[in-house]
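Presented as C-alpha cells, the chain that follows is alone, the form predicted on its own.
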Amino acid sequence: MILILEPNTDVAGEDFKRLQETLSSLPGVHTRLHQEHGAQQVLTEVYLIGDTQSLSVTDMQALPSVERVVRVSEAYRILGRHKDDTRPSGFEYNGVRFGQDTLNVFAGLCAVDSEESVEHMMQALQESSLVCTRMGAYKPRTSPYSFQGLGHACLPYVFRLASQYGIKVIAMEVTHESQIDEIRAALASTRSTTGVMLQIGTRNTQNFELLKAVGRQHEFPVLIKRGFGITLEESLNAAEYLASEGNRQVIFGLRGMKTNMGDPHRNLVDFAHVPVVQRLTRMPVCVDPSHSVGVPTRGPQGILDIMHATAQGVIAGANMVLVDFHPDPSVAKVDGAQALRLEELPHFLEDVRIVREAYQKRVELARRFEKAEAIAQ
C-alpha cells in the first residue's frame, strides 16, 4: 500500500509527525518514505510494506496529510505507475535532469583503450556542446581472452578529462561492488567535477547481488540494461531489485534482444517498448542503437542503420540515447564495428534533433486529439 501525501508535505511537521505515529503503531507493518522533487513541488509518498491486507484505505486517505491511498499489487512497487497516475517523475543529477519528459545522449568510448582517445572523445562532445558521455572503465566480454578494459588504471585520466572539458555525467559499467570504491575513490583523488552514472550491462541483470549493492548506494544513479534473454517484466523487476534497497534514481536501457531473427543486426531492436516502460513506471527509458544495431551499414538514402534504429528510439519518446563513437573506429578494442567516428557527431546530433521534434509535434497532436474527445463527451 501506498499513502501518497498532499504536495509539499513539510516531513518535519506536525501532521506528518501524527500520521507516523498512527502508521508506527500498525502491527507487522513498516513504512519507506520517498519523495520526487519537481520544479514547483514535492510529491512525498509512504510505502507500507508488510501484511496491509486488512488496513482499509477509507481509514488510511482520512489520516493527515493524505492525499490519495493505493493498494498495490503489480511486482514493481516502488518504481511502477499505479491508479492512472500520470504525474511527472525524475530526478536531477549533477546539474542534469533526467526525466520521462528530457532527452539526453551520451555519446562515447564503449571501451577506455588510451589517453589520447579519450581526450579526443571530450574535445569533440565540448565542441557539440554535449555535458554527458560514456566510458567503459570495466568490460564483461563473452571470451576470457577479449579485452576486459583498463579497470580503475584508466579512472584518474578519464575523470581529469572529463572535468577539463566541461563533462557532467559519465556512464560507466560495474561489474562487481568494488568498483564503486574505486570509481568513488578515483573521483576523489581527482577532485573531480564531472558525475558518474553506474550500469548494469546486459550480462548482469539478474546478478542480484550486484543489482543488491548498487541498489544501497545512494550517491551515483543508476543505468540498468535489458537482459538479452530474458523476457521485459523479469528485466524490469530487476530494476526494481534497485530500487527496493534505496536508490530510486534508476533508468531502464532498452539495447535489443538477443536472437537471429534480428540478423543482419547484432540483436533485434525492441525500441517499440520504449512507451511500454514509461506507461507502467516512472522510470526514464534508454535506447542502445549502437549494441542493437553493430554493424557500419548504410540504406540506399544514405543513412546509417544506427541512425535509423536511434529514429526509432526517439520518435517512440527515449529519454536517453547510449551511442557508441570512436577518434579511430579501426583500432578499436571493443565493438569497434559499431561505433561511429567523430566527425559524424555532428550529423547525429542533428538527426536526432529532427526526430526529437517530430516526437514533441506527435505529442501535442495527442493532446489537441483528447481534447477534442473529452469535448464531444
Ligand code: PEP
Second form
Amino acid sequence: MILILEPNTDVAGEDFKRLQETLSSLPGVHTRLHQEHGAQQVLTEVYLIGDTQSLSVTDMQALPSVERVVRVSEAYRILGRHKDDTRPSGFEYNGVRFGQDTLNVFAGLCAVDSEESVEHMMQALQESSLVCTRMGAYKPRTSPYSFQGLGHACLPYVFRLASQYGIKVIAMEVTHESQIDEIRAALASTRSTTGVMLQIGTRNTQNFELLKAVGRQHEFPVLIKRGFGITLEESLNAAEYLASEGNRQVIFGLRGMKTNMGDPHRNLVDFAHVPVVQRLTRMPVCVDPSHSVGVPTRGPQGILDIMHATAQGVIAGANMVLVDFHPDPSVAKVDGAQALRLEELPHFLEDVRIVREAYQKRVELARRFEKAEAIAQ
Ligand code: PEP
Ligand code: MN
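Since the structure above is the form predicted on its own, I would like to see how the form predicted in complex with this ligand looks, so please show that one next.
Now the full complex is given, and it begins with the chain already shown.
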C-alpha cells in the first residue's frame, strides 16, 4: 500500500510525526519513505510493506498529511501501474523530459572508437537539433578477444565534446558498478554540462548485484534492456530491483528476443510489447531497432528494415529510440552492420516524425471512439 502525502509535507513536522506513530503501531507492517524533489514541489510517499491486507483505504486516507492511498498489487510495487493509480509517469533529467507521452531519439555510436568519430557524430546530432545520444565506452562482448570498448580512457573527450555540441543526455552502458564512479569523476573533471543515462544491457538484465548498485545511486537515470532470453515479467522485475533500491528514474528498453525464428534479423522484434509495458508499469518505453534487426537490409520499396522496425515501435507509442549510427560503418569496431550512416540521420528523423504524428492521430481516434461509446451507454 502506498500513502501519497500532501505536496511539500514537512517530514520534520508534527503531522508527519503523528502519522509515523500510527504507522509504527500497525502489527506486521514496516514503512519505507520515498521523496521526489521536483522543480516546484517535493512529493513524499510512504510505502507500507508487509501485512497490509487488513488495512482499510478509508482509515489510511484519514491519517494526517495523507492525500491519497493506492493499494498495490504484488508485482512491480513501485514501478507498476496499480488500480486507481493516477500518479504521473516519467521524470525530467538535465532539462529533458521522459514520460509515457514523450518521444526522445538517442542516435549515436554503439561503441566509441575514436575522438574523431565522436566529434563527427555530435556534429551531425547538432545539425539535426538532437540533444540525446548513445556512446558505448564499456562493451560486453561475446568473445573475450573482441574489442571491449575504450572504457574510462574515452570519457574525457566524450563528455567535453558533448558539452561543446549541446548534448544533454548520453546513454552509456555500465557492466560493473565501479564504472559509475569513473563516469562521475570524468563528468566532474571535464566540468561537462551533459548528463548520463546508465544503461543495463540485455546480458546483465538479471545481474542483481549490478542492478542494486545502479539502483542505489540517484544521480543518473537508468535505461534497462529487456533480457533477451527471459520472460517480460522477469525483465520487469529486474527493473523493479532498481526502483526498490530508490532509483525510479527508469526507462524500459525492448531490443528483440534471441531466437532463430527472427532470422534473417539478429533478434525477433518485440515492439508489440510497447503498450504492454506501458499498461503494466509507469515506465517510459524505449525501442532499440538496431540491436533488434542487426542487418542493413531493406525492403523492395527501399526502406531499411531498421527504419521499419523503428516505425513499428513508434506507431505503438514508444517513448525513446536508441539507434546506432557511425560516420563510417565499414570500420566500426562493434556492430558496424547495423549502424546507419550520418547522411541517413535526416531521413531517419523525418520517418520517425511521420510515424509519431500517425501515432498521435491514433490516440485521438481511440479517445473519440471511447467517448462516443460512453455517450451511447
Ligand atoms: C547496446 O545497446 O550497445 C547493447 C549491447 O545492447 P543489448 O544489451 O541490447 O545487446
Ligand atoms: Mn551493439
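Here the structure is a predicted model, which means the values were calculated and not measured. In this text, rigid core is short for the largest set of C-alphas that superpose within 1.5 Å between two forms. Residue numbers count along the first chain shown, from 1.
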Once you line up the core, how about Phe16: does its CA shift reach 2 Å between these two forms? yes
Val46: after superposing the rigid core, is there a C-alpha shift of 2 Å or more between these two forms? yes
